[in-house]
Each structure stands twice: as C-alpha cells, then as structure tokens.
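Given as structure tokens, the chain that follows is alone and in the form predicted on its own.
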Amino acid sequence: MKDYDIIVVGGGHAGIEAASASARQGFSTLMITQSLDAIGRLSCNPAIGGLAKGNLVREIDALGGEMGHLIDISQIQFRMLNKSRGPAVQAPRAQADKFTYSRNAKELMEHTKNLELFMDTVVDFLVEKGKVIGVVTERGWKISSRAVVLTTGTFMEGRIFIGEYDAPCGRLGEMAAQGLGKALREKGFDVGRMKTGTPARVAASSLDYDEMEIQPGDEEIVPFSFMTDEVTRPQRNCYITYTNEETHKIIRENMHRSPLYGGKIVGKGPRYCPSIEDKVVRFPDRERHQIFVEPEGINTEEMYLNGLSSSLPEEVQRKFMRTLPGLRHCEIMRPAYAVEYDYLNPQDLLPSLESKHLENLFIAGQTNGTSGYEEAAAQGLMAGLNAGLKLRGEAPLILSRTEAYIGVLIDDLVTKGTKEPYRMFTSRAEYRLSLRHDNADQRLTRKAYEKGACDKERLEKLEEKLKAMDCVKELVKSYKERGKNGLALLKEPEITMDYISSHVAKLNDYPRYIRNEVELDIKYSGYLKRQEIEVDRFLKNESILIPDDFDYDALEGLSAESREKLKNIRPHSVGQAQRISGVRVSDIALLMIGVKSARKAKESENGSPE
C-alpha cells in the first residue's frame, strides 16, 4: 500500500467528518472502515438535529463540513424545536431516510478529491519515537501516514446484548472491532467501557395509528446548511403513544434477565437517554413515559420508537411492547439491544483533540466518550483540521466556548472528562445567546476560510448574506411610527419584522431567513451587548497562557488535589485551569501568580522585550 498524509480510522460521522476535512486541506487521505456498506450508518435515532445538536450541525456546516447537507438532501420531516421558546434554545431537527442518508454519505466520500476508502480493521498503531507513522490492519497491511484520526464509534471492543443473549459486536449484526483496544492499554492509554442502546424497529403495517398521536412536520423547512436554498424532499408523519402500568408491571418482574441489572453490563450508560428499565427502576411514581414511533425513511416498513431502548430478552420485548395503544399487534422486525464498547479518556488529549499520549494521533466521536452523531460530527471535523494544520506546521483551530458550541463541546471533554456517554445541551452553554443556529456561519466561516477548511463559494454566500441583512436594516431604520425609526421599534415586544414588512414593501424581497436574523439581532441586542461584558471577562483568563513545560511542582502553596488535576490535565490557558473540577480558587491564584513570575523569568533569560 503506498503512503498517505492522513489515515482517517472508521467510517461514521465523526469518521466523514475527519475525512474530507482533511481531504479539502489537498492532503493524501485514507479512509479505512470494516464495512464500505455502512458509511455513514444512522445506527440509533434516524433523526440529525435537536436542541443544541441542531447547533452543532450548523457550525459543522459553517466550518465546510458535510452533516447539514447530507440531511437536507435525506429528511423526511422538519421540525425547528422551542419556537414559543427564546431564540437560545431554539433549534432545528429532521428525520432522516436513513438509507439516503448512509448512501449519499458513501457517495460524498467516494466522490472527493484527495480521498480513498478500504475496507478493513485497525488493530494496532505504527508507532516511532512517540510518534504515531500509521496503522497495523486485521489482514497484515501496514500503511504509513504522518497522522491518524481514530473515530472507533461503538466498536472498539464492542459487545451487544440482549438478555442473556451477547455476541462481538458494534451493531447488530457487525462485527466489532477486535483488537485495538488491547493494543491502546499496552501503550499505556486510559481506556474505559462504556454503555448505550437502541430500540426495537417495528414494522409498519402491523401498528394501529388510530390509538396514536399524529406529530407532523413544520410548513416552513429551514435547511440545515447554509448553501442549500431550499429543501423540497416529501414529508412524513410521526406518532406519539405511552407506556402504562402494565408495560411498567411487566418490565419490573423481568428485570433480573436485563443484563444492566444483572451485572453482565459494567459500562456507563447515558444519563439522558436511558432505556426503558432504567426509566421504570429510577422513576417509580411515573405512571406513563412518552414514546416516539419515527419512521426510518420513505420506502421501508420499519419504525423507531424513540424512548423505548431496551436489552431484556426478546420475548420480553413484544410482551411489553404490545401493551402500548398502537403497538397491540406490533411485530419486530429488529430487536432492541444495549452495546458496550471501549473509550478513551478525553483528559488525556489536547484541545486540539490530539493524544498526549501519542503524537499526531488525533481522536474523536464516541470514541472520546460522547453520544450522538452531532456530537461525533463536530469532534471529527476538528480534528481531520487540526491534524492537517499540524501538518502544515500551523497553529491548531481551537474553538472558544464563546463563540461555538463545537468550542463547549471540546472544552468540556479535555477538561472535565466524562464518566457517562456526553450529551450536549444548551444549558452547557453560558453564552448561548449569541451562539444560536442561525448565525453559525457569522461566527465561523471566516474562520475555516483562512485554514482552508472551506471554499470561496461558502465565503462568499457569507459576504452576500451580510449585504442582504445591512440593507434589511437600512429598511427598517428607514420607517417611522410615534417618532421612532423601526430599529428602535423592533426592541418593543409587541412589534414584529412581519409588521414593519407590511409598511415596507421591499422588505419583502428579502428572504424570511434574512429577515428573522436580523430581527433576532435587533431584538436581543441589549442582551448580546451585556453579554459582550462577560465574554471579555471570560477571555481575560484564556488570555493567560500557560506554558507547555511549566513545573507545578516548583509552585509552593498548591493543595495536593489540584496539582495532581493540574499536571494531569496540563490546561494550556488558566481559563481552562479554572474550570477543572475540585481545582480551588485559591490555587488559581497562585497559579496565575506563578505563570507570570515564568514568563518573566524567560523574558530576562532571552532580553527583555522592546
């Protein structure tokens, strides 16, 4: 096999993600998968989107990658989640054809310039003077590359159960990948287990949807990226039904054949998703728990049902589920199973997601920990870019907490670790005001436009879209009611874009999606200014960086705690070192002390600046 400038290792979202960000920087890039068939797979939920994963999916796309246009040209129903709610916690969701979705994402990757693709399994890194080189493969193939983004997903060591029932595998009927997680605890990596499940699928024609709720779709279908002008793809309906004391009765005398009580499970599960039996143990006054029965595309008979995840035995399985209104004749078609896999402990990376442990090893996706593909999306994305920059030899893109919900997202992994499959919500997010989905490309195209994580076509959709929304303000400045131009009047409550459109007719050749932008902006911007204030306080204490070498065991007064955290983690700012956990004020102090009193004491080494 010949060489490669970047070996990206598997072939989910976080995988795509990593691929052709690295393919776009013109690097040589491979990726290798067990199974060609099954890129882009939507193992769980066929949904993209959601609060505060609907964010995610924007900045993935403001940042050149691929998620918003792989479900723009799949989904079969569009919901912009929250609208009664603030524009903070506003935010999109699709259900995907998930079979369009999976061969489209084959087909993107096939298609792009600088990429290949081989099927086949990792199982142990190349490795030089600390230095990852490449990959050793399954079928003896050693392939050399200058770096390696690791997204392992769900099958590293993975294992799926139902009941009594436990079997190798990723998925349901795939293989895991046997192996590497052996060959990453020899080399000294924190390697953890994790848990997390999926429901049964159901077939169509054997639910009643008379007994169900019908959840149908938005009108009005925003798209997720920022290049698609319209989505015009045929819409579907969901339901909605419950669970009952009889579905709970059931599950209750059954439980000791769930392997998550019976101890064949040692992983940690997700706290916000939990499965059914987690539900009926942890809420036992509850008399109902709502179900979402979610097609899984357009020509298929079957059916997700969205809450309802489970690894109780088969038979179990049908019995409870047959006591739901509309699942009373319900056949399985795909049994509901948990799967248990390794992780790698985020701690143990730089924030640019590479390993500290193995240099030019760049990791992502579950892999370090997270749930959900939005999730894994935006840590592959980053790191297919930062493994490029540091082969250009250019500082890494390190996204703040203030200016996307990617930059959180990483930031709470590196610095906090996890424990339990990470979920993002908007409530992580302390300055999520400003970091609503609608405004992602302003926050971050320029951005990836001067790493070349993007192309002039997606800059200049950006530059068009700021000229629309300057002359929409100019209009609504332009218009006069009780001696107040519309600027002014857009800050009152009661006055929307929508009734100054009705006096300014040319406001109307602006697109919606202009226009709500702008009102958004204008209507918030009392808000968005104080918090301007704290994101300045905030970066204040980014600002002070902390050198790569410096010695916590030379600062006198550090408690034990906090320098152990400390020396564990290496926080490269004392912004960060300040939201490491049991780290004390006090310490940070002194920290801050100590930074300055070694940066001097470098500047009189080398001369004093001029």
Contents of the next structure:
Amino acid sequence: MKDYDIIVVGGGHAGIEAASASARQGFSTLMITQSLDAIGRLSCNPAIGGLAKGNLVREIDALGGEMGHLIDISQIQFRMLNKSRGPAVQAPRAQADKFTYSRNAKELMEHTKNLELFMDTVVDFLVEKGKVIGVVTERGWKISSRAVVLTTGTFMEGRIFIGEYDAPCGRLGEMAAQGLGKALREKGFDVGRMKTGTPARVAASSLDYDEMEIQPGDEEIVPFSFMTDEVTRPQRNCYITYTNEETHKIIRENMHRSPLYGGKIVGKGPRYCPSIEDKVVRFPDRERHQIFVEPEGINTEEMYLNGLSSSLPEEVQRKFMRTLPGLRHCEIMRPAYAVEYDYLNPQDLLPSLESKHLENLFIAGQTNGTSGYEEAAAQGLMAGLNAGLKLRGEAPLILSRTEAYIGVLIDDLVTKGTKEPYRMFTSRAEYRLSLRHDNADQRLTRKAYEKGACDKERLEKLEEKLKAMDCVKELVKSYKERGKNGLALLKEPEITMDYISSHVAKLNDYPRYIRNEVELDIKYSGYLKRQEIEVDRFLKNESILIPDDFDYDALEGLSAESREKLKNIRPHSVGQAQRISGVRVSDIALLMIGVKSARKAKESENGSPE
Amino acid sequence: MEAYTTDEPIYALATAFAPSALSVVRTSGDNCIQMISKIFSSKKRLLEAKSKTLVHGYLQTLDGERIDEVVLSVYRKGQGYTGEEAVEISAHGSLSGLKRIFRALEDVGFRKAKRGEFTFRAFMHGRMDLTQAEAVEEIISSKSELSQAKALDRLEGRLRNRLEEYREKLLYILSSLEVQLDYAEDEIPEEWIFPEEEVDEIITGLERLLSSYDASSLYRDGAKIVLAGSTNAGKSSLFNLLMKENRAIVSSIPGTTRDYIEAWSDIRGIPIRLYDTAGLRESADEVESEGIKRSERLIEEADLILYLVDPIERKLPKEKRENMIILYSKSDIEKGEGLSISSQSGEGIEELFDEIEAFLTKGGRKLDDIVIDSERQRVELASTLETLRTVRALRRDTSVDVYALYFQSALEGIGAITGEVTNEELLDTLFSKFCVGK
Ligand SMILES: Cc1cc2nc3c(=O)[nH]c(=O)nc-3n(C[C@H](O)[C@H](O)[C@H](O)COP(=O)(O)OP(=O)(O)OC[C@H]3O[C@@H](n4cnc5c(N)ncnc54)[C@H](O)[C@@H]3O)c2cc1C
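Okay, that's the form predicted on its own, but what's the structure of the form predicted together with the partner chain?
Next comes the full complex, this chain leading.
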C-alpha cells in the first residue's frame, strides 16, 4: 500500500496545477514544498497573462485549472493587449497583488479535497525496476506513491547573483533545493543550467510620479476564468519612464562587475527578456529603453521596475536607477538579482510529460527549461492530469498544435528542446487565428470533462454559452439591410455588432462577451476557412503514426545524425519527426516509407486484407 | 509503397543507347567496387583506388574474356552522385559491347536500375533537394539541348537560390508582423505599414517564374506542329525538308500519305513534334477517311498549324485559326503572296523558321531565365502567387493577425516548392515519378 497516489514536488505555479489536477481526479495527493508560505509566489513580475500567455491562462481554466480563478480574485489592474492588432492575438493581462495571489493560492490548496500539504525538501527519488515509487526528503522522510510530478522551478541547485555576491537560493532569501540535482545527474538525467533575472523593488513613497506617464487599466474587465461572472477588485495605475544616456553610461562603466560578463554564470538566459546590461550592450544605438513601474500590491510600498532586471552590484543599481525620471530619489527595498538553476532536458519527455528515463515520473514547469508562470502552470496541469490518466490506465491527453497554445508549448519542448528559457509567443503557434483566448472553452472544456479533469458545472457553463451564442446569431440573422441579413452584413468591415445591436434591441439582453465572440466568429470565418487548408496539410503528417517499437536501426539509408535524433526523441508521428531540428527532408521521406511498410507487414501478418 | 532498400547494387547506362564513340555506365551500391573488381583486369589497383580517381584497364567476363578497354571513375561511400559507393565505367560505345558489359555486371550481382533510381538514391542520401531531383528527371526526359541546359542549371540549384531569395524577403516581412503580434502596443507602438513595393517585387518575380512553366513545357514536351493543306499541296516534301531526312513517302498521287506521320526535330533550339497529315478532303476510302478524322483531331491539339497552299490551286483553309501560318509551297514553280517556300530549293526556309520561332516564343515563352518545369512546382507556385495577390488586395485597415496568416501561408508555399516542407503527397508524387514502389 502506498502512502499516496501522486506526490507533487514543489508548490509553485506548476505544482499548484499538478496537485489540484491530480486531486480533482480523486487521487490522494501530497504536495511537498520547501515553504508553505511561498505557495503560488510570483517570483518576478506582479502580473499574470499577456500576449500568448493570456491565452494559456484561459486554456488552463478551460481544462479545469486554477490560475484563471486565482488571478480574478487577486488582480489590481486589467488590460486587454493588442486590441488594435487583431482579435486573434489580443490577450488579457492583469497586474496582481502578489501577496493576495499567494495567500489565495495557499488557501485554495488547503481546501482542495484529496490534497495534503507538507513542508520539506525532496532530495532524491525512490526507484524500483525503472519506476519511481516515492521520494526521499531532506529531513529523512521516505514517502511512497504511485506517481510523482516534479516542479522545482528555479530552486534545484539554485544560486543567486548580485554583483560579486552569490548565495545558494532559488529566490532572494529562500534556500535552494540542494541535493536533488546531484541525485538526478547520478541517475543519468540530462541536467543543464539556465539563468534568469529579476529587477529591483523600490519604495512607492520615494518615487516622483509627476515625472512619469500614467498607465491606467481598461474600464472593461474580462474575467480570466470562464466560471467568473464578474471581477470586482480595486484597480491601480502603473507608470512608464525611460532610461537615458546617463543610465547607459553608468552601466557600461560597471559592466565588468556583472557576474554574467565575468563568466561566473554559465547558464543560458532568455534573449527576449534581457537584463538592462544586455540591452545596453546589444543595442548600443538605442537612446532609451522603456521601463514600466508596477505596484506589487494594493497596500504594499514595493514597486516593481519592469525592464530593469540586472545582476550588477547594489550600489551600481542604485546609481543607474536614480538617473531615470521618476526614480531620481528612489530607495531600493529588494535589489535586482540573477538566478541560475538546474533544468532537465525536455526532449527526454514523452508528450504526456512523463519521463522516458523513469516511468511514472512527470516533470513540469521551469524544470523543463521554460520561464513564466503561465507556461509553468500549463505544464503542471497537463502533468498532473496525465499522471492521473496513467494510474487509471487511460491514454494521456495530448493537445495538438492546432487546438491549443498548450499543445504548441509541449510539442515544442519535447520535440525541439530548448537552449534558453522558453517563453510562449503567438508566433510559435501556426494556427493562432483559431486559438483565441475567448474560445478556449469551446476548444478544450469538453475534452477535459471526458477525461475527468473538470466538473460538470464547467461543461454546463459552456453549453449555456453556446446556446446564448446561437440565440445571438439568430437575432443577428433576423436583421435585414440592403437585401442582406445580419450575418452577411457583419462580414463587412464597417458593420459592427454594436451597430446591429442598435437596431435589434433584444441583442442587448446578452452579455457583451457573448456578442463579441459571435462577432469575431463571423468576421473571421473567411480567414478561418483559409487556415483550415493549412491545418489539413499539417494534420496529414500528424496522422502517420510511428509505432512505439519502430526500429530506426533497421531503416536503411538514414543519416547517422537523423538516426541518432529520431532514436532519442522517438516521435509519435511523422509530423512530429519533421519538426525535430536537423532531421533531413530525405530522411523524413525514408521514414514515411519505412513506417508504411512496417504497417503493411503487420497487416499481412495479421492476415487482414490490403 | 514498397520498402525500398537504397544500397542494393544497381547499374544503368548514363548515355544514350545508340552507337557512339563513348558510353558511360553507372553503378552504385554497397560493395560495388569489390564486385566490379571480379570482372576487371587490374583488380588490385581498383580495390586500392582512392575516391574520385580513375583506373584504366579492361572489363572482362567472369571467364576472363576481354570485353572492352575502359576507364573506371571510383567513388567511395559519401562521395559520388548517389552518396553511395559507386563506379562509373567509360567504355567504347558499340551496342554489342554494351550488352556484354551489362551481362557481365549482372553476372557479378548488379541489377538494372529502375528509371530515376539513381536520382532517388541521391535524394535519399541528402545529396540533392527536390528541385534538383526534379531537374535530373528533366534531363533524362528532355528533348532538346537548351532544355537540358536549363535543367542542369537547376541541378546547380539556381531555382532554389532564386526561391530562397523570395523566401527571405517574405520571412523579413513576416517577422516585422510577428514582432507586432509578440509584443504589446505599449512596448512597440509603431504601426505596421504594408510593404507594397517589396510585395509587388515578389509577385512580379513569381509571375515570371510561373510563366516560365509554359516556356519550359514547350522546351520539354516540344511544340506540336501540324502540316495541313489540301492533298498535293506539298506537305510531305516540306516535312522531309524539315526533318532533313526521307521518312515520309513523297508522291503526287492524292492520298498517298494515308495517316499521319510524326517526327521529332528542332527549330532554333525549340524541340518540335512535326505531324504530316493526310490531305484534307472527303474520301470514300475507309482507311483514308479514318486517317482524315485523326488528322482533324491532331489539328485541334496543335500548337501551330502550317497550312500549305498550292500556289496554282490556291485552296485557302475554310477557317483561319489564330495558331495557323499560311504558307505557299512550290515557290520555284509559282510565287504565292505572303510566306512562300520551295521544298526543292530550300528557298524561304529561314523566313519560315523566323515565323515559327516568333510564334512559339511569343508572350515570354522563351527560355532565357530560370524556369520551373514540374507540374507540382507550378501548382505550388500558382497558389503562393494567389495568396500574395489576395493579401496585396486586402484593405489597409485589416488587422495584422490576418496579414500574418497570408504571409505565413505564402512562405509555406515556397517551402513546398523546394521541398523543405515535405508532405506525403509530395513524396508520393516524387516516388511515383521515380518508379519506386508498386
Ligand atoms: C529571479 C527570477 C527571475 C525571473 N524572471 C522571470 C522573467 O523574467 N520572466 C518570466 O516569465 N519568468 C520569470 N521568472 C520565472 C517565474 O517565476 C517562473 O517561471 C515560475 O514561477 C515557474 O513556476 P514553477 O512552478 O515551475 O516554479 P517556482 O515558481 O519556482 O516554484 C517552485 C517551487 O517548488 C519548490 N521546490 C523546488 N524544489 C523543491 C524540492 N526539491 N522539494 C520541495 N520543494 C521544492 C520551491 O520552493 C518553490 O516553491 C523568474 C523567477 C525568478 C526567481
């Protein structure tokens, strides 16, 4: 008898989703984390969502996850980004009260049925016959389970850097999880180092607000969760300021004191979220860089300086920060720092996020080389869900690139791996026109329900929405002008739903988000049809499945490099094989023929007709 | 599709199977050097030969009987045309000699290559991309030197380079769009401006490539030229003149040319298929009227009709078609108005060639640039072009996510032409062309 069905290691954003997905399926679940006070802590920026990330949050929610709900009850500013650039890519983003978020997360975990929390650090796994059967903790507990989900974030052998100072931490002031990285290396896992950084927090009362631009939130707040009807939260402003020549000069003069340039940090950092040192070096011609000043909460003094992450010594940080308008008198409360940590090569994972090395071990979050709360949560959810499905003896839920950003995220990770912290972008999703944030429930909730990942209530909510959308469509259709009905009219660029609503009063009985969604569906139907062609093309190769036991060594003519890669990744379809970088087109051709003849051979073995 | 082993030793004649001074027989596959050494006089030198070197000696039968004096070009694995171990045999070109060489090769375990199999192997071993593979296919089947030269160009990757140019331009446009989509308005406030000039440039370039298909199909398939005119107008004499050899029976009895005769030739480098038809007249003779029906069909399908008119009879065609050149024959006897020719003296033939060339190459159907020539490439290119035209025509207040959709699909389209993007269909097409599989 095992102590638990599923153990989740880590209480970050991946851990929260993994643990609750496991518990929701009815499995007895234990979350072991280093500090109960740090559950759901927002390590870096005080915001959830953003471009592509906002879509991830809504997909997580559609699949029964917690993040959407948590941000709805913790936010202090809402904005819909890139409205002008098209409905398919606009995405919600909310500033969070960090402390509220974290407290809500902890309380949610505490009140989740089937879930227990325990404060300790996991230092090793219990392994039997190639399967993980439990964990060993720092304080010497051996706890057994049928499956383990690992979500160590920036903590596994973490080390932080501030100029010449460094310390074994996962976040400033929080101990790193030491021992596990070493144990995993010994077990043959492909462990690497990555780094990321965070800017300083300064005291709100030390800022000169009249020198900065105000950035208010939107009037209209769209909830992240499909289950939230209305968000009623106090709202706060953010501010914008800029660096200048003086700032850049100070940074340049002190560059040699950065651990990054001194070679102390070996891990690879993200290109798209560079430290201010990086920006100054890489874009010497830029006269200024934009900095967002964001409150970390409703009542806290701490203000986050988005865009100023740095690992320079504290006195240098203070000096360059005080050159920015609005920050001339700023007082640092927490310094900026960089963190370097162990990650595990995600190419060693199956698309279910189960390890190829160790059965029943699922891995999620920053441990897989990603960065960002939303990326972590998305993986955590899928890992927790698939661990449960595995225990039930069911096929894992694997989302396709065509149906969810989560599908893109996981496929990219397990197929291509990553050399720098992986962040979600809309451009990574080939079929993003249909991956809108507002239709995530239509894309995913039914699937989740069938797998037992969400409750009936969520499905009913979706059905209600679909019904309402149908009614709206009927009402739109009933409107006539110039011999055309409303559906045809809406396809014209000048005609909006508001215009039609002004003529069909009954439409106003339906909530705005429903009307918006119908409007987009109609306006985009032509483009979506076009995208369908591409999707079909894509799905053709996805549907040529490669048997699990396919023998690449027996496939003559494969180049040595491709053979190595294919054997390593073991793609489940020819489509996936094609996305492995460095595998040649001609090798894909060979593979197609090989797979087909293997299938034929099997068929004739079984005596079925051609 | 059958499982296709690529390393089986195969041979094929690389030059034409016709009497000539020199013929080249290619072999390829695992162990082929060792196998040939069994039928070669200087075994040791061959076995020790470095890659890309020549070995001189005699090919002989297994019994040691000399067949021919030859030069072998030796390629170790990874170096030759196919990427496999390979030997090219340059032999004297007598037909009987070649037959004996083939037999000797089969005796030591080679099999005759299927059509295009060498190319298939080269593709499979990553020695060439799709456009190159198709170029080889083209060389094999091309009918004139000019089109072979074009195919050779492509073998060197000129088409791919050109497409690569467009691909990069599209990629640049697309990335300027993606930046807008990946970053928020407050980070990158600039609005995206449709790069009309760049897009037009790509469109024009692709249009030119696309029209090259017509030209290249002209050069590959040849132009169908049908000789028509009343019986006795002198069609067969002209046919013979054009063919420069006596293939058709020339006779002055009406109806001698019972059916039509077809022959290949070329005019100013353009391959032509010339048809001499039976005279167009009502006939009671059953065989002949069948022939007449067939000639009528031929005329329907012709690229160009040369309508011969006897200058004395002056029987003009009932309907003048657009693709018809009226030509007076027998100018040595009497001159007609307009284009006149004498098949006896050859007078007027250059003027006729000028006319034919001008007609066939009008509208840019001239092979003077990079061309595409497979139907597959044409279809992909046409749809890419269509995509770009559509995006070009979109209202300028269309949102960037929609623009991105079109540019993305244009980019994919170009990838599909060069074969960077593979899909099953494409491979199926390719393989069927290369006769792989059942
Ligand atoms: C300094 C810094 C800068 C960052 N910068 C950015 C950025 O610029 N952009 C961005 O998108 N994201 C950034 N982040 C990353 C963001 O915080 C993470 O992506 C996200 O929190 C990852 O979630 P997670 O669940 O994978 O891990 P975390 O949120 O790190 O949570 C891991 C949890 O697991 C616990 N844990 C770890 N190992 C063990 C163990 N062995 N036993 C028990 N408990 C364990 C930890 O104590 C922690 O509570 C940054 C993080 C840090 C620390």
